[in-house]
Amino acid sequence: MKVLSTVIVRPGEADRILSGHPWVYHGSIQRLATPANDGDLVQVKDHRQRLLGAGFYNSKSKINVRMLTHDRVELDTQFFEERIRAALAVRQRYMPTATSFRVVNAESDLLSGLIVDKYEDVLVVQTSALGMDLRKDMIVTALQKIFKPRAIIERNDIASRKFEGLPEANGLLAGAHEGPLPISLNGLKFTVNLVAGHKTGLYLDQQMNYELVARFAKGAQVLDCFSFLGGFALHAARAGAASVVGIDQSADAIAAATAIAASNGLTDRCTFEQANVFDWLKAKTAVAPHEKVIPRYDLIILDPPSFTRNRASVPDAMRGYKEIHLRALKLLRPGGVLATFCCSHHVDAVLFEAAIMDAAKDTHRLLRRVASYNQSPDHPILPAIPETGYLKGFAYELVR
């Protein structure tokens, strides 16, 4: 086995590293015994030498090492092949039908910096560390192996990589590829493009939840705002929903929803109109003095894009997300149903509700929790790494 350079990491650092946790940051080293190369794989001790596991290194990144394993391993096609093995058992135990998911989500299945996604027969891969982007080789060929896949495309055109020093870089890894792809989500079939379209293709962390959410569909008037690909409204549609309205402010969303809901044949229920949300539902709840909003609706959905890029950003995120429920919960009538979400892993679930809470009280609502949620499993949440927790979701009973 290869002699690996050794990272030396300060007192009280490596309870964190043995806890779990597999990002060493800079400051959390105390010094290198040995030199190390930006992406190679090296081996962390704590300061009293004794060995903590071996991960990526790469001085450029504010995480200097990437955990990928608490023993001494060779790092080879082997080591992919039994890691990405071990993380499709996971999709395979929870999600038994599924046919498109995660199949490995970075650090959730012990690979920092490696994300896989599986639509249909075509896989989609993103590294945004260094370390896993030298070694795309061996992904690559441990990919064909396990999932022998028409074709493997590149999609590593996310922010996160320049931090790692690494260009943008886009295109087909192996196989062969072109156009749209038609996929089936919960039975209902999709088209999404994987070359151009949001993060690898679709947003796959709620697959799970648009079945539980339609759950409260049958009979209702509808509206899903943030619809991109209308996956909330078209299982709502399909679940018995009355009509269905869909707001999304880009227009090829809109006209991609359309189009899956006429595949679908969903149209006589199911419409959607390209409107700012924030815009759509001021004018909405708009009214002169002296007058109230008529409610509308029986079904709320909420499931907007993230309002943080960073900490510094969270009390703007906060004053948005009260925005959009104190308009929502105006237009929801009494037992109806408010289902919302947050995608940003710098606002939790408490402080996420108590932006709710908020803008219940200012409307003179009163709420009944009735669901909560996480991403769909696919999208593993590892308690000892907090990040791996982002998406959190309540839906709520107008109780008046």
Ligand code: SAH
Contents of the next structure:
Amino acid sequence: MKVLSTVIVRPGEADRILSGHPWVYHGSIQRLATPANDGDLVQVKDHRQRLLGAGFYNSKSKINVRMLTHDRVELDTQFFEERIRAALAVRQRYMPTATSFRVVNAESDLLSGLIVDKYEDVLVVQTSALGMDLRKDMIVTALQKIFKPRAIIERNDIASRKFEGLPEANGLLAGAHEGPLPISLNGLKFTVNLVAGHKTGLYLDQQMNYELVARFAKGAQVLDCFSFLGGFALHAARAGAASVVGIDQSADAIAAATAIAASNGLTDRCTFEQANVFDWLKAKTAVAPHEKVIPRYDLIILDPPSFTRNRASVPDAMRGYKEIHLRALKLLRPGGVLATFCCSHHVDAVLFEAAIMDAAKDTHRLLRRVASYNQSPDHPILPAIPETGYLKGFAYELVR
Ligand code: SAH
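Can I get the form predicted together with the named molecule as well, since the one above is the form predicted on its own?
The next block holds the full complex; its first chain is the one shown before.
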């Protein structure tokens, strides 16, 4: 086994690592007992020389070491194959019928810096840590062995690579792939653009929630705000909604969603409109003084992008969340359901619900919470790593 360089952490820093959190910040490191190159696998010890495990070193990143194991391992194709197979088994246990899903979700699968999404027989890989990026060949070989995919695409146009000193990189790593890819999600047909779409093509983290929210759709007038490819809208339409309208500001998303509705034979009751949701809701709730807004929807879905990427802008984000809830509540019929999501790590479920309750108070609405949601199980949550849990959602019935 190769001799690894050694990183010694400060007293008091070992517990977090031992409890499963894989990030060792620059400030947690006491010293390097032996020099290490960026991208190397290093062993990490506490100040008493007790082995804590091994991980990728990168002096350029704020996260100096990303832990991979608690013991000494040989970092070869077999290592990646075993980790990826273990991750795949989790998906097969909890999403047995899914054919498109996230196979590897970085820290959630003990592979900090690696994301692998499976869209039918095509895989999309993201490496956001230098150590992972340098081992792309091994990862590709392991993926080919496990999945025998038609193609493996690299989607490394993510901002977080900058923090690791990595350039943007997009393209084909193996096989052949051209044009939009038809996939099936809960039995609905979608067409995804893996080369230029949002995320790696779809918001796979909502896959289970599409079906859960669609339970409220039968016979309903449905409004899907921030609809993207129409995940919620189309599931609601299939579940028997009377009519569904999806709103998104992206013209590309609206065109794609409209085509997807057509390919599923749902055009008669599911349409999409390009607009800024804030403006759209404002226009629909604007009335003369002493007039009341007429509520028109039985199911409203709010699934906005993260309104904040950092702690500092949380107050701004809270105003944004409150505003869309305030307006959505005015458009919801009594007995109707508001299904609402927040994907910001910095706004937890308690804070998120506080914004909703604030909006309910201002609009004199009383809500009954009828469901709580998380990200789908292909984005596993490890409570030892709080960052792995980011998507939260609630459904509320309007009591009055
Ligand atoms: N519900 C979608 C995911 C939404 S992601 C799904 O399940 O797939 C957020 C979406 O909001 C993106 O498609 C983005 O184009 C859109 N968006 C962001 N800001 C917006 C705004 N102010 N008005 C309308 N759409 C917006």
